[in-house]
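In structure tokens, one chain follows: the form predicted on its own.
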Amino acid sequence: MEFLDLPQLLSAAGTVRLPGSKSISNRVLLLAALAEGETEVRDLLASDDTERMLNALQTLGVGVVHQGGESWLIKGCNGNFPVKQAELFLGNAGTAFRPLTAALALAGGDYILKGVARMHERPIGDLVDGLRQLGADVTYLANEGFPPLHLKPASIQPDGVISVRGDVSSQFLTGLLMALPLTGQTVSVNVVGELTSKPYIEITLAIMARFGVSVAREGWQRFTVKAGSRYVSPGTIYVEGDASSASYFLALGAIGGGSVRVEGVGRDSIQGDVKFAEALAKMGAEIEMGPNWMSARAPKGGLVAVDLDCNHIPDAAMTLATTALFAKGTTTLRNIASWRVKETDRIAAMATELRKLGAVVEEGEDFIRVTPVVALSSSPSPACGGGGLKAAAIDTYDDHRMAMCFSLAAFGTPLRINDPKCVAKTFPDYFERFASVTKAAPVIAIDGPSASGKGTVAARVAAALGFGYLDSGALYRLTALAAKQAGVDWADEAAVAAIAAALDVEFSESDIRLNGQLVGDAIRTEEISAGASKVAALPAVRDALLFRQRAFNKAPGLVGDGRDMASVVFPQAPLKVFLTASAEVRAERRYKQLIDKGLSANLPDLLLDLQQRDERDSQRSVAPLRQDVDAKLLDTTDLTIEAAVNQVLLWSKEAI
């Protein structure tokens, strides 16, 4: 599985131009296809979901022309798809699957609609029931109430009234409303029960109006489309920036200091998720807003918990769940039952992953309650508060919003995001934009051969800067020692990797504990040193220890020493140093070190061992010892420790 490791973040500030709204993009594409005339769609979201819709329209015979960038020309078919028989695969794109189901059920053709396994678990029965009331012929190909579907030509009923439940997904009502002009009849839709995600219906009505179809409404309970309604191209239409995506960057500003400004959506938006800014303001964030932009910064007193009905911001409310990790008190998000029928069961998934970080979470059918690990300090800087979060690997469940929401937790701890490319569903370059407005805890990566002095230099540089210190070699030594204690051969890759993944290690300024026992001297013996070199050459062991090493990258910064700090563990480190010395000098240093500890040593044997280890470390297939291309060379053969430390500190002033 692919993953992305995020260091602990120190702050956030800057400006982000948002990608187009997924909800608006797919609604516009479908109505442009159904309309009379050609529609130029500008600022269209480039994502998996819109790609599914574009591919489906092309399969149905609609003229689709990419004009470059985010501009597309859609040649409308005036309500009559040219292709009357087709099989469509729509992935996990609910904003494509539900509206296309409604439109194709009334379009007079023979169609099969399929998706990924999760789409076949997402309910669609209420939409199908509404379509059948109109005379549609829809058959379930597997489980009753769920895709895949087989659609055959409908026998449209005369003017009438149909009913649809509103408490599962607003996409059912959206699909029906967008398809009703295809009937040629006057049809009213009664909503049964409480309508969820009302702002998304507002989006549907606004876009239908842009294409010439007005929907009469009686509150949120009855919607009517008049006979003779038809879609007509508006010529050119612009897609707003995605308000749900704006939530992540506004939250970045509220947690990380700010200000963070998002452009492409603002006060004049037709999207309900712009009200996320109001929810963030209730948590104390300082919000500013213009017609097409919004910004957020952290409050001086820190964020506070809220108890909020989230019916009006169902997608953006997910961002509040991770923002709650940095708020004082317990945050409760209510009326979010629709989360359970999204790309995954988002209430269950959110609760599971928040608990990995150490939060206390309570979940119900339509609510989630989040209590952060510890109360935060009054400072808006996460470096001064937000401690207590546990470093964890976050599973994303093939759900783009899970990946983006949990990126915020990096203000409290280093994180691993599994399957980060799932963000392609709505925001393919999300993590690039994320990095552009955040500042991570810096790393000084110091590599070099054994006994070159890198450990001593790294420890002193860390102390001088007030940074954390990572002796990566100690982790491999600890693995070798733990394997020996367990009776595991150092060549048994799978067994040693399992030991590495489960190491119970504590570092202190003066010593190291393994399983609660002091082992600082034990891991420095020549036998364990040789064992460390052997286990370090095993790919599975290096994989097991990679995230553990990266998890040391916390505020205010880290100095790490090893053999692949710059090339593998911290390739983005702002300062990389390759520290070396002649083999003879290194052997003398190791000899003196052992003698000072009262241990026996033989200088010629030490020199031979170092030369052999250098050869082995530089020739191994995985992460060989080498000077990274942008690392600064520091030869300490003729330097004192103080001189070497001062040189690294001088370089750090320039790089950090």
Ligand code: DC
Second form
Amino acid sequence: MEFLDLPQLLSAAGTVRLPGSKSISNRVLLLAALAEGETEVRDLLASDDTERMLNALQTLGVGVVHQGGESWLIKGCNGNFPVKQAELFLGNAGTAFRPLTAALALAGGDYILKGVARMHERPIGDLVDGLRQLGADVTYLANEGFPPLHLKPASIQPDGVISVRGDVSSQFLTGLLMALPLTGQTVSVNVVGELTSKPYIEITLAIMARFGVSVAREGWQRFTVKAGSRYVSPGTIYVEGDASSASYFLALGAIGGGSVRVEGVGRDSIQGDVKFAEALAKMGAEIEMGPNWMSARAPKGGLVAVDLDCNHIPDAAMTLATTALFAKGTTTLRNIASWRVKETDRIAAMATELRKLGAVVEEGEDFIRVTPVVALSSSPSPACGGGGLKAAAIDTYDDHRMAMCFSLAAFGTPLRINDPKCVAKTFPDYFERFASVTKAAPVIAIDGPSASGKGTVAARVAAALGFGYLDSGALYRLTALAAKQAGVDWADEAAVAAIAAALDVEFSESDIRLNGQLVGDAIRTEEISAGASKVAALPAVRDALLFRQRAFNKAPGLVGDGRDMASVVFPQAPLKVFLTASAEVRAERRYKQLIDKGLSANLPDLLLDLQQRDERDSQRSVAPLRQDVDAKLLDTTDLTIEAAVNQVLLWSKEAI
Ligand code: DC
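If the one shown is the form predicted on its own, what is the structure of the form predicted in complex with the ligand?
And the full complex, kicking off with our chain again.
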């Protein structure tokens, strides 16, 4: 499984130009395809979901021309798809599946619509019921009420009134409304039950109007499309920035200081999710807004919890759930039952993952309640709390919004995001933009051979800067010791890796505990040194220790020493140092150390031993010891410790 490890964040500020809205993009594409005339679509979102729609339209014989960048030309078919028989695969794109089902059921052709397994678990029965009332011929190919579907030509009923449930997903009503002009009749739709996610219906009506079809609306209960309504290209149409995507950046500003400004949506937006800014303001964030931009800044006293009905912002409300980790008090998000039928059961997924970070979460059929972790130590950054969060690997459930929401938790702890590429559904370069407006806790990576003095230098630099210190060699030594205690052979890769993964260690100021027991010098013996070097050559052991090491990358900063700090563990480190000394000088230093501790030692043996270890550490195939291309060389053969420390501190002033 792919993953992305995020260091703890210190602050956020900057400007982000948003990608196009998914909801608007796919509606515009379908209406452009159904319209008379050619439509130039600008600022279209480039993502999995829009690609599904574009591919489907091409399969249906619609002319689709990529004009470069985010511009596309769609040659409308005037309500009559040229291809009358096709099988369409629509992945997990609800914004493609529902509207295409409606349009194709009324267009008169023989079509099969399929998706990924999750798509086949997402209900579509209410839409199909609505279409059947119009005379459409729709068959379920697997389970009653769910895709895949088979649509066949049918004779559509004359003028009439149909009913559709509105309380599961507004996408059913959207799909029906957009398809109704294809009937050529006057049709009214009565909404049964309380219509959920009303702002998405507003988007639908606004885009239909841009393509020349106006829908008469009586409250949120009844919608009528008149006979003779047809779509006509508006010529050129611009897709607004994605308001749901804006939520992550506004939250970054609200948690991490700010200001963070998003461009592409603002006060004049037709998307309901811009109301997320109001919800964030209720949590205390300082929000500013212009016609097509918004910005957020953290409040002086910190964010506070809210109790909110989120039915009007179902997608952006997920961002509030992770923002709640940094708000004082318990946040309750209500009226979010639709979360359960999205890309995944979002209420369950959100609860599970928030708990991994240490939050207390209560979930109900249609609500979630989040109480953040009480910070154990002082706040990690001036702007936010959340200091007590536990480092964890977050699962994302093939749900782009889970991945994006949980990136915010990095203000409280380093964390791992599993399958980060799922963001491609709506925001392929999300993590690049995220990195461009956030500042991570810095790392000074110091690598070098055994006994080069890097441990002493690293610990002193860390103390001088007030940073944390990671002695990564100790983790390999502890693994070797734990394996020995468990009677596991150091060459048994799988067994040693399992021990490394489960290592129960606690690092404090001056000592280390393994399984609750003080370790002392037990990991510094020559036997364990040799064992550490052996287990360190096993790739599975290195993998097992990777996230454990990255979890040290906390505020305000870290000095890590080892062999692969610069090349593998912290490749983004702003300062990398390769610290070395001649083998003879290192052997002498080790000899002196041992004698000082009252241990027996033999200089020629030590030298031979060091040379063998250097050889093994630098010749191994995984993460061999070598100077990273970006690392500065510090040869301490003729340097005192103070001089070496001062040199690193000097470099750190320039780099950090
Ligand atoms: O730095 P040290 O002597 O405590 O390291 C013990 C062993 O672990 C040594 O043989 C090299 C290995 N090691 C490693 O492979 N990668 C690291 N980042 C740190 C140590």
